[in-house]
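As a starting point, one isolated chain is supplied in structure tokens, in the form predicted alone.
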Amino acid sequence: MILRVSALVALLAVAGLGCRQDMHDQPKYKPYRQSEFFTDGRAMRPLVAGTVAQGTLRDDTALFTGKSGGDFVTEIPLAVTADLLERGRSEFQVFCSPCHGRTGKGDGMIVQRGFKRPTSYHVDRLRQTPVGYFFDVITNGYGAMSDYAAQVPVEDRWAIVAYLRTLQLSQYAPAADVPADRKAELEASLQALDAHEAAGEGH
């Protein structure tokens, strides 16, 4: 019994040695405290030049700025898939259509209520503008349009640009791009449209 008590006391003594307060009591600076060590008197040190927070390294210039070598990129730096276009359509309708309209003609609801009309995406100048320009405008704003960098993530901004290009193509797609097995259908649609317009003029 005495041996057991002695062993227990020894064990507690050893355990007590392991509970030292060195880590707790070591010299350290607390936030916003003064320092006599640094010449500027501040305990909190500025970040080393070039420091980048984890997850925010934007080394792909084209992806994050829409530019390459100072010029707007002409190709979307993401794989343009059906999913990307669907995402672009959804985001376009939420953030862009109130001003630009669902088809990009600049006839959105706020325009119908008296606000300034934006330029149609279907004018020659914008149909020929590089995709990087549209990404830059969404990111940084332009004229009366505010920037959407905080509301729309980078990939979604490119998705919007991709969808915008489909809107432009929908109005100016060359007939040569129509698959051969669909050209008859196109011709029939154009003839029906001509007949409808002619009937309207007759009234």
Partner chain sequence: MSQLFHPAANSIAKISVVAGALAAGLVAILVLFVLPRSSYVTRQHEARVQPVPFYHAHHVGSMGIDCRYCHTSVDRSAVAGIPPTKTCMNCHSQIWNQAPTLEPVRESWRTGQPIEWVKVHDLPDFVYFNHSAHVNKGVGCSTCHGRVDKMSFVWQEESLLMEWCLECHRQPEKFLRPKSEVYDITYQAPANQLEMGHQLVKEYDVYPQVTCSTCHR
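One more: the block was the form predicted alone; return the form predicted in complex with the partner chain.
Only a single chain is listed, so you will not see partners or other molecules.
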């Protein structure tokens, strides 16, 4: 009996030895893993300054800096399509609306919690600045706003700029631009808005 019990215990112990986690935790690096070799503990190494990976030579200055010959470009250096605007809308809502608000008035949630209030996009100065300026602000930051170069890739930055222009237009379109067959719709919604504000609920 004692023999059998000890045989069983030995068997279990051997089986237990098999339960090592070597294949679960292999001695290799995956993204975000810790490294004991480098002093900052990062397995992911920062790029050496000045590195240019294949295919990422930024020789198109208008596209990558928003400037050409020292001046801000006035035209978006990508084809502005409905897809680009749609992309711009989603990226704007992710990265900019927390502070600038969904309509760009500068009343986002983080501003309500105490962040410096940015100027509304719907002022004459910003309606008239060339598109390159907006690209530059996203890429390099502006005052209290830090840059978004690491979070937003170049094409997406231009998509956001295109959407910014759309936002500005949405708050400042001349009535003459409204197609004749949609005029009635506009009148109706304006009247509804007036009634709403007259009732004192609006803002």
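In this text, rigid core is short for the largest set of C-alphas that superpose within 1.5 Å between two forms. Because the structure is a prediction, the values reported are computed rather than measured. Numbering follows the first chain given and starts at 1.
Asks: Core-aligned, does residue 63 move its Cα 2 Å or more between the two forms?
Replies: No; residue 63 is a residue whose C-alpha shifts by less than 2 Å between the two forms when the cores are overlaid.
Asks: Can you give me the Cα shift for residue 185 between the two forms? Core-superposed, in angstrom, one decimal please.
Replies: Between its two positions, the C-alpha of residue 185 lies 2.8 Å apart after core fitting.
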